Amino acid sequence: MEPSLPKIKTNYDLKEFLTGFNSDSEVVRILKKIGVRPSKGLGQNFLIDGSIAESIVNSLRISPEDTVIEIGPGLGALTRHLIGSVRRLVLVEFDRKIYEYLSDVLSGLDGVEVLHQDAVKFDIRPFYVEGGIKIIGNLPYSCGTEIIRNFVDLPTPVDLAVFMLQKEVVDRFCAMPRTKSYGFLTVIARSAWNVEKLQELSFEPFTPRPEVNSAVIRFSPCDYDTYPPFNQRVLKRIVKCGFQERRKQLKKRLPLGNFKWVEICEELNLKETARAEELTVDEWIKMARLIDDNPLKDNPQSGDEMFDVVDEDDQVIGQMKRSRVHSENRMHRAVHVFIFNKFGDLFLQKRSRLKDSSPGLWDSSASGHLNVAETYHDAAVREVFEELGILSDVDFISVIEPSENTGWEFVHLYSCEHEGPFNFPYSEIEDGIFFPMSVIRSWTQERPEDFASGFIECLCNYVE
């Protein structure tokens, strides 16, 4: 699909950008004048192939209706296969030259964004309304791995990810057990994504040469049943702590809480002598599992839970089990908790898979049902405890009335402030983060199917 071009009057050429550049002489005369001197410490390398970053792009599997994020777009090597390809280009630049360059050859073509941030600090978060996004960037070598890291690391509204970048960062990213490269961000990376490198570059196709080779890797999202419910928390920590010194045993590097290493090596059958780096990514997980010490990691709602039952007054007329309640619509009652920071964003959790209602849907910061002959305000604060991890008084907000919405359940809304972090039970809770309310609201408003209904009629009565 051929972008339409801008009326708008520029001081570059949009058919020549669009075109390419394509040789050391084209790049260093376009440099010249927008007045940019290429810089080691930025990573500034210019693909000059057009034929790879077709196939770069390519990778990416884009489609009409992607929101697609290309990171340093330079003079746009990749950036001219993207524009009128996907619904809508944001590319972020951390160059204010090249950011300024960019910003004036693009003025007035629809879907095109252009940004000057870094992509370090790049706040993600505004695109889940989105429902989806990709990623797509040739990254510098200084910074490449945490650019990567605040675009992958759980959770995130990515969906799939293409960076060129040095080739023995993405060796790490891809080593397998007993190797050189495998190591925490290996095991990090992989318990979430599949990662795949798809070429290999030498330093030839870029100007100016850098002094290592390239690779191009992508990052696909696991398959939930990929490997069992656990929490990255607890993950990082012990992954961390066993690669801090990578040739000594675990039994002298982990902190194993309450469990001694030979009954965790029983377990997992693993030799009482291994190091970090003889591990897989499963082991690792079954692990992390293995001393989670949350005491509630492996208790999913259970069906003959009691519950009391309620009139439309709100008042006791007898107790049930939980699978009756819900499977029969009876008027029971439960507690939703906001829990805000010092900035005034709201914590939402993403619920767990594993839940009977509401999987995998984002949630209140704390959620749940009153125990038989239990209070309100005394439930909210369990819940918080239970979920979260944390100690803290809540103060009330609201009744929500029972409907479909609510599960007919009475809603009793309580709010807290707190910084984190949480340590929830992976039975409960697949992960968690702080949105601004204005993101919030934005997309509640897009893309309600992402939510449990209870908390869009929490979020309604909160907000009016």
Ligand code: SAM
Second form
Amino acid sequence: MEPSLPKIKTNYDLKEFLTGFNSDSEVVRILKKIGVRPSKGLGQNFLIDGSIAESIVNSLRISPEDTVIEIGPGLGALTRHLIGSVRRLVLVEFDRKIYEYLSDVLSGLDGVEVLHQDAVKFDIRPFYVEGGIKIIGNLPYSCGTEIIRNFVDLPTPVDLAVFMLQKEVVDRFCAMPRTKSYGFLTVIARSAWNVEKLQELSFEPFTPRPEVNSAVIRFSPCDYDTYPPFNQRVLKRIVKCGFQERRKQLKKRLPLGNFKWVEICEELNLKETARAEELTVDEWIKMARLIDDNPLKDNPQSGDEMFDVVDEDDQVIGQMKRSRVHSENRMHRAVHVFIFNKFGDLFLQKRSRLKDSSPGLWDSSASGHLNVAETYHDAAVREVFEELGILSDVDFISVIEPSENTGWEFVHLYSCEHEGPFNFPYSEIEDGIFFPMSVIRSWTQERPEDFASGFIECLCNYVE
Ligand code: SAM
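Okay, that is the form predicted on its own; can I get the form predicted together with ligand SAM now?
What follows is the whole complex; the chain from before opens it.
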């Protein structure tokens, strides 16, 4: 799609930018004009082969509704193939002069934003409001791994990413067990993403030439049923310990808690002499599930749980099984708890996909039903402990009347302050992070379908 050129006076030529700088001399000329001397520290090796750039962009499978973030746009080798083809394009460039150049030459182009930021620290949380975004970048090799981590570490709103970086790092992401490249990076990335090496490049299509070969890698999310649920924090902890001395046998390295190594090997069908590099991603995940010490990690929800049923004045009128309470829309009691950190950000949990209600949706920090004869306050303290693994008192905020949106629950809303980290049961919670309230408010307005309806009721009530 040809972008329509804006009629805004700039110092640089947009037509020239869109045509591209496809030789050493053209790159040198434009760099001189904008006052940049290529920096090794910033990984400034500019791609000068238009067809390679186009093939990299094509592998991102863009469509006109997409929001795309490009990291390190530089002189626009990839950018020019994105402009005009996506709804929103956000360019994150750390070099101030290049940022000023891009801001100038692209000013007035609809849907294109240029940000002067470090992609390692870039805050991706505001992009949840977009409902899934794509990332692309010919990355600075000095900090490529940190940048990738910032965008693909879970939870993330990213649902497809294509990066070019040094071949050696791409090989680490794609490595097979029992090879030198297989390690922490491989296991953690592949526990969440399918990774594909798309092409390898020598130093030739760049100016200045890099000292190492490059490769292009694509990250697409694993299907939900690729692995059973597990806690990412536990996986990271054991994989990190395991690979700290990759040649040593795991039995001497892992934090096993109450488990014995022999029992783990028996359960997972591993050799007792196994080393970190011999375990597949699947085996690491199974081990993380086994070693996870959360007492409620495998607690299935039971339709046989008993709840108090109440009348419209919230007076108990009897008891009934959970399944009946829900299927007959009987009024009952529940609590929601909002946990804030010292910055005033609210912790949201992503409900497990195994839950019987609102699976996979974002929800209050903690929530749940009252047990028979339990008080609202005690239930709130208990839920915070069971769902997040912390002991904390809670402050009462408000009462939310029963409605279809609360699932016919009388909800008492509480809050408390805590910085985390939280230890949650993977059968209940898939993930969770703190979000600024401004992000939550625009996200709930734009995409209420991403949230459990009870949370939205609580949020509206809280905001009011
Ligand atoms: N995309 C251009 C291309 O393909 O020719 C430039 C790629 S060059 C390898 C890396 C780019 O990333 C440079 O423009 C550099 O200034 C920028 N950069 C370096 N460190 C960065 C960081 N931490 N955050 C954002 N951009 C960064």
